[in-house]
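Below you'll find only one chain, the form predicted alone, shown as structure tokens.
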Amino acid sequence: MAASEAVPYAKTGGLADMVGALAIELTKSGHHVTLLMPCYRGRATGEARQLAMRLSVPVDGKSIDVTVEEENVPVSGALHRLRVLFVRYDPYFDRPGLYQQDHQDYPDNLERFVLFCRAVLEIVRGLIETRAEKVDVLHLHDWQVALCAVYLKTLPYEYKGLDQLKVLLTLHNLGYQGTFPGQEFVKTGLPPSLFSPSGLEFYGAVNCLKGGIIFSDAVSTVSPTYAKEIMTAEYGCGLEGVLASRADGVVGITNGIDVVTWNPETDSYLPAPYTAADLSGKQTCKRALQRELGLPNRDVPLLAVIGRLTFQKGFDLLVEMIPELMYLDIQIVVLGAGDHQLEQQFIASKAGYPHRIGLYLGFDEGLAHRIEAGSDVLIMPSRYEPCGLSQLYSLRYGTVPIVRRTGGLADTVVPFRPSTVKSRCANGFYFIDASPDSLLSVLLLSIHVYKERHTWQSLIHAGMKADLSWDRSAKLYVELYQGLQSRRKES
């Protein structure tokens, strides 16, 4: 696996978390996995690394020697270690950001990449040559990565020994394609005719996830209705058409969550434990976030928002109703950042209604947990999301979640309906249409049901009996991957 994130080494959002998870579960369930990526600053986690190798990768027509270190996992419950390989090049990845720094993207990130693309291509031939290993399959994720297929496809003779590597790529956000100006093509070190609009081109750009898209010997996504969703205008991002054109189209496969790290029962970052047999712990944890955020305790609805302030997380739909919402004996919570001008008017809401408003701009793990736990309801009114994450760490810790109906949210999310509250599986709220008014129907229909002990009680259980582990999704990849194989015996 190759990826520029993984927790516990570097994050910025879902992708670390899905990558690492991933490569944990595989693990545990008996298959030998190396992780790839870059050796960023400041990132160990206190287990010993070793240098693994030197290697001397070629980039646009020079060499450049990096070392890779090598870390050895411990994971509970497997036969083996997860081994994680870092590749080392300072001037590279021995800054203060990992794509960024005070929100500007590094010039130089398409040479980064490339570099870190020939690298783990040169690490994989260096493991099949010596024996040391056999590699099946190389499973890339989103646009940091994604040239390795078309290096694998488009410079044979570069690559001996790899023929036969089959390439699977994960795509977490097509809003993300790691485009840069035409004229950097060069950069790259690939033959001219692929910057055509049957290669790399993309509108006069250079598009490295549209090469990965192409080159891939499969594509998967993070959720069913996202894979759907991508075929479209609204939601392809332009690249509708590419993907469409594959004969054996996109799977979709839901994320899980780490069920041991966020489990309300044994969460150390909670003031108190509880279950969905006994949910009085979960009221001590209300009350503490309130007195936390310098709210009052009152048994009043508490909605939470965490992620980043984006318009793509549709937060400036519910900012923009907050002065209808403060009519409601509500309170709110918001934990994240983002855009500027989103700061700003949470800023404002929160100084006219500083008794009703928790804000903590920025991100800590712990009140993230402690805000799952101590809330009644997320919102997350996203006008795409692939999959999301918060939506499925409410549901653990009985926090009811209300989203607009997109992507993985529309896959995790069992709406309220005569229906579905019969047969016990309604497990929260969705609307359709990104607009303040529809998200304002749907929180007026929540906080009445809050009232109904009895049916909010059976949303909570719903949600928590949920299984978002890595398991079943674990499971999914290994058929592609055992597909992927199967292929390769054919041919």
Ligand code: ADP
Second form
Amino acid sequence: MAASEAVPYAKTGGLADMVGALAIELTKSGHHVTLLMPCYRGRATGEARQLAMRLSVPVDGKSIDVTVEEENVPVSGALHRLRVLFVRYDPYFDRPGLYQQDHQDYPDNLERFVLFCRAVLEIVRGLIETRAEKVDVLHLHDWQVALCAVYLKTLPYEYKGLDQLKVLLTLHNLGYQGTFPGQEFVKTGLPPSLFSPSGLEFYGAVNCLKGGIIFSDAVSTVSPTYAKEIMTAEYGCGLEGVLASRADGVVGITNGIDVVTWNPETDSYLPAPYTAADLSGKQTCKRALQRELGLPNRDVPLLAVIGRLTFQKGFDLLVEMIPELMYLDIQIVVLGAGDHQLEQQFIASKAGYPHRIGLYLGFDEGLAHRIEAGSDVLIMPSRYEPCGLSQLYSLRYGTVPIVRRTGGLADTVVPFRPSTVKSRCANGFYFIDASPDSLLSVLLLSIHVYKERHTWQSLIHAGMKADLSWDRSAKLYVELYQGLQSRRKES
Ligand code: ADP
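Right, the form predicted alone is done; let's see the coordinates for the form predicted together with adenosine-5'-diphosphate.
So here's everything in the complex, that chain up top.
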């Protein structure tokens, strides 16, 4: 499995959660998983790393020497071990950010991930040829590693020993395709003929994700609804035609969550534990959160926002409605970072209502847990959402999600309706139009329902008892891998 981020080592968003948790879950069920990722600055590690390999990697006509460090993570006690291999090349990866600094992408991101992709393939070659290991499937995640598929399938002479390797590419977000100016194509080291509309060219630019979609043996994404949506111009971000031209389509598998890390009963970030049967600890968490973010301890609905502040997430719809919402007796807490204008809007809202709005601009894992636990409602008005994890955490923490009906949000939130309330499966609310008015209507409804304690409790309980673990989804990935394996036997 190759990815640019994975918990607990490096994270900017849900990709890291998914990759780390899936790798552990597969290992737990007895599969031999090796996770490959770059070695970034500030390596959070519990175990000593050992030097595993020295490699020479071709990048932009040069040969770059990199080292590979190995860590073996005990899983299920020490019954199984997940092997993590870190590609270390400090000039590229020993930097303050993963992909950017001060809101600016690193100008050499293409070279950085070309190097990483080439290193991944050299490592796989080393495992097969030097260590005589068997590698069945290479599972790639997102644009940063998509070029692995392109090198493997288009440079057969360079990767002779790997011709049986099957490649699965998982798309976590079509909004990030790894596009670079056309003149940078030469840095990929690929044949110039591949810089064409049937290859990596995308309106004159280089598009890494497009290459991965074309050359992988199978493509999946992180929810069934998003798998359908990305076939349309509205959600395909220009790649809908390329996706639709894949004869085998795109498989949608909804992400699970790491139910050990995200467990209100044992979460060490929380001031008090709680369960569905005894929610008193949740009240303690709420009061502590109010104090932490400078809000008075009042028993009013506490609405939360957690996430990257980008257009995708639709938080602008909420910001616009804050003056109206402030007519209601509610509090709002916001944790996020990103778009400068949106950050400024939240700062201005906080300044206008200092005792009603709590704000932390930045990335803080512990605070994310405390907000999930201490809030009553989580708002995710995403314009699109491949899967979304925050709403899954909120279900597990008894915080009722209000979401826009799109992608994984549509697949995981059972909306409040008379019928779903009656059958006790309603666990949240959704709205359809990406407009501030639609969001406001559903917020008003939720605050009304909040006052009906019995109904609200049933929403909380439906969310908390849902099986959100990786168990089921990991099995679907195994089926996908096995399908690729049988293709290998046929070919
Ligand atoms: P995406 O991957 O698009 O960012 P997801 O909902 O799939 O969105 O995953 C977001 C993950 O990142 C969640 O684990 C969430 O708690 C975390 N997260 C997002 N922003 C922050 C932040 N500012 N501080 C801490 N955690 C954050």
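Residue numbers count along the first chain shown, from 1. Model, not experiment: these values are computed from the prediction. For clarity, a rigid core is taken as the largest C-alpha set superposing within 1.5 Å between two forms.
Taking 2 Å as the criterion, residue 405 does not count as shifted between these two forms: its C-alpha moves by less than this amount when the rigid core is aligned. After superposition on the rigid core, the Cα atom of residue 260 is displaced by less than 2 Å between these two forms.
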